[in-house]
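For reference, the chain that follows is the form predicted alone, supplied as structure tokens.
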Amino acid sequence: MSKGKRIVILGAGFGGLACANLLRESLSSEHQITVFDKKDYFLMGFVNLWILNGKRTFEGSKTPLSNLKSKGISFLQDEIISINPAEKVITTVRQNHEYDYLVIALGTEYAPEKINGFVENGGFNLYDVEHIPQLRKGILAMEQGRIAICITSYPYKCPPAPYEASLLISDILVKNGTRNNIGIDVYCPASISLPVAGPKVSQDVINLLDKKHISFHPSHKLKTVADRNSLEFECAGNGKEFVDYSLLIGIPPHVSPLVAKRSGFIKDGQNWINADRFTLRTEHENVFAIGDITEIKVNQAVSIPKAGIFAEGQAKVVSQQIIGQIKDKACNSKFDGKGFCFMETGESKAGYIDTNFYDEEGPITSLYPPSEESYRKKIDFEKTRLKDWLLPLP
């Protein structure tokens, strides 16, 4: 049996934390597990919506990554500068680190600057938790006007999130007594609301919006935020449309961390790391890539969505493979392409989305009607994972 392996995990999101904890549960302390991240805290993306509707605060929702120490996992807050798979070395701002196994789980970064005028004209990034408290203030201060929610490009994280946001914002305005004076519009570049889920679920989503009088505008690609009151869209057939708005919420373009391209993991013509769809192995020895930094094609039109549940599922497969290699035991673990998520609809209810992207007959996605039970399960989802990954053992 091999002794004293060094396992390095880049990124402390869903994939990185799940992988680190699963490895620690099965490997003795002689094997070192180290997690790197630029942030010193973990916060699930969907908590942004709870901060938006006033149920949580930003500071009160952070869980320190230093808690990993209580699990027997090392954590280093640092930025990755380069990855050298030939030498099995990563370089951070502070120093070099050697590894025997490497898991790249760096996620995505946001590029709102790619939308002309978005930053300069005060657009809010729905996915940047630091924007959310100010966004909430802006919504509550509105007495009339229009809120524009714009999906700017694909892929983006957690596909239902913009629609969840629109439904929760409607609830906020109802409670604030201003809903009748404020319109809510959702714009997306595609012809349906959730291309990754297909036309049936996409129509189910639109039906939920219709019930709350939220307008959906397909085939609208945001080109320019002309000023603080006007948007320019490119529409189907290369037409242009100018729209007035009062408050702008954007899902900005997502890009892979620069270090992945700079280190040769993303080739010319690619935007994300290519990993094996079943094993998550890259072309480099003992290097795996999981989660949002990857692009795993299901077919020509569909890739595995960028969502935490898929990163977690991939982490399970990767950890089992690493454990198998270290213990010299056969491992046939494969990522099955299955996942789920909750789509919050307001009034303490949530829909449940179930998916199987590797079904033999093609991807299958179902949206189950909103219920209080699914909302409670969403709350438990966060609690369970925080307990398993970051809270000290009793």
Ligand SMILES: Cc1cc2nc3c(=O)[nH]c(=O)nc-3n(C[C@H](O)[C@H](O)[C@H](O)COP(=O)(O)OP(=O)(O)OC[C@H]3O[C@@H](n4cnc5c(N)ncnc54)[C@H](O)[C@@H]3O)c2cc1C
The other form holds:
Amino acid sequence: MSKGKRIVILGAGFGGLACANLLRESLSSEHQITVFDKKDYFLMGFVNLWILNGKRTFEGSKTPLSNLKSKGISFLQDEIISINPAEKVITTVRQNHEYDYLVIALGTEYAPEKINGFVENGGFNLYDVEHIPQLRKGILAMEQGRIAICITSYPYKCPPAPYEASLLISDILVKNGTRNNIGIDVYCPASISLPVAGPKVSQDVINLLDKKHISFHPSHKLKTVADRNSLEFECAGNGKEFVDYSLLIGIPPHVSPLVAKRSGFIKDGQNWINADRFTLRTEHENVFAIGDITEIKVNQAVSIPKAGIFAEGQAKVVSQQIIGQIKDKACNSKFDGKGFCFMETGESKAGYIDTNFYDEEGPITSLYPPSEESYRKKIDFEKTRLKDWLLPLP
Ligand SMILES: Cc1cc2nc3c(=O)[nH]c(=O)nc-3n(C[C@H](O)[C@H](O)[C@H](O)COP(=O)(O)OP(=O)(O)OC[C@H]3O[C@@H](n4cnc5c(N)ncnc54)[C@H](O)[C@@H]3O)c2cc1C
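Given the form predicted alone, corresponding form predicted together with the ligand:
Complete assembly follows, chain above in first position.
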């Protein structure tokens, strides 16, 4: 058995934390596991929605990444600026680090500046947790008008999240006594609400919006935020449309972290790292890529969605391969394309979405009706992961 390997994990998000902990559980302390992140805390994406509806606060929802130390995992807060797979070295703002195995789990970045006028005219980014407390204040302060929620492009993380946000915002307004005076409109460039899930589930989602009188506008691509009151959309086959709004919430274009492109992991004509659909290996020896930074094509039209549950599933497969290699044992672990999530619908209920992207007959997604049980499972989903990944052992 080979001794003392250096395993470096870039990114302490969903995929990176799952991978680091799974490795630590199976590898003895002679093997170093080091996680890098520019942030010093972890916060699960869907907690944005709980901060939005007042169930949580931003500060109260952060878990320090320094807790990794109590799990026997090193954490370095630093920004990765380049990866050199030929030399097996990564470079951060502070120094170089050598590795034997590398897992790239750097997620996505947002590019709201790609939408003319979005930033200048005060659009809120639903996916940036730092925007959420101010967004909540804005919603509570409104007495009348229209809230526009715009999906600006694909792919974006957790496809149901903008629809969940619209349902929760409706509840906030009802509680605030302003719902009757405020319209909620959701716009998306596609002809159905969830292209990745297909027409049936897309219609199920629209039915949920209808029940709360939320208007859905398919085939609307946000072109320009002309001023603080006017949006310009490009509508498929129908030219331009101008719409008034009072408060703008965007799901901005997603782009891969610059370091991946700069280091040659993203080729011309690609937007994300292409990793093997079963093993998550890149073309470089002992370098894996998992989670949102990857594009894993299922067929011509569909790729694995950007969601934590897939990053976690891929982390399992990658950790098993690294453990197998280090312990010199055969490993047949393969990513199975399966995942699930809980789509919150308000009033402490959530629908359950179940998916299998690698089914032989083609991708399958089902949405089960909202229940209090699924909502409780969503709360548990966060709790168990925080405990497994970041809370000190009792
Ligand atoms: C509102 C919302 C709701 C969501 N709901 C769900 C849900 O219900 N279920 C679900 O499965 N998923 C959900 N998601 C999606 C989920 O959060 C992401 O898909 C998941 O976090 C992806 O994991 P990852 O490890 O690929 O990337 P991330 O978790 O984004 O982690 C990437 C990490 O890399 C770090 N990083 C990036 N660049 C650098 C650099 N150059 N140097 C150092 N560090 C860097 C970042 O700081 C970050 O911590 C939701 C997301 C949002 C925004």
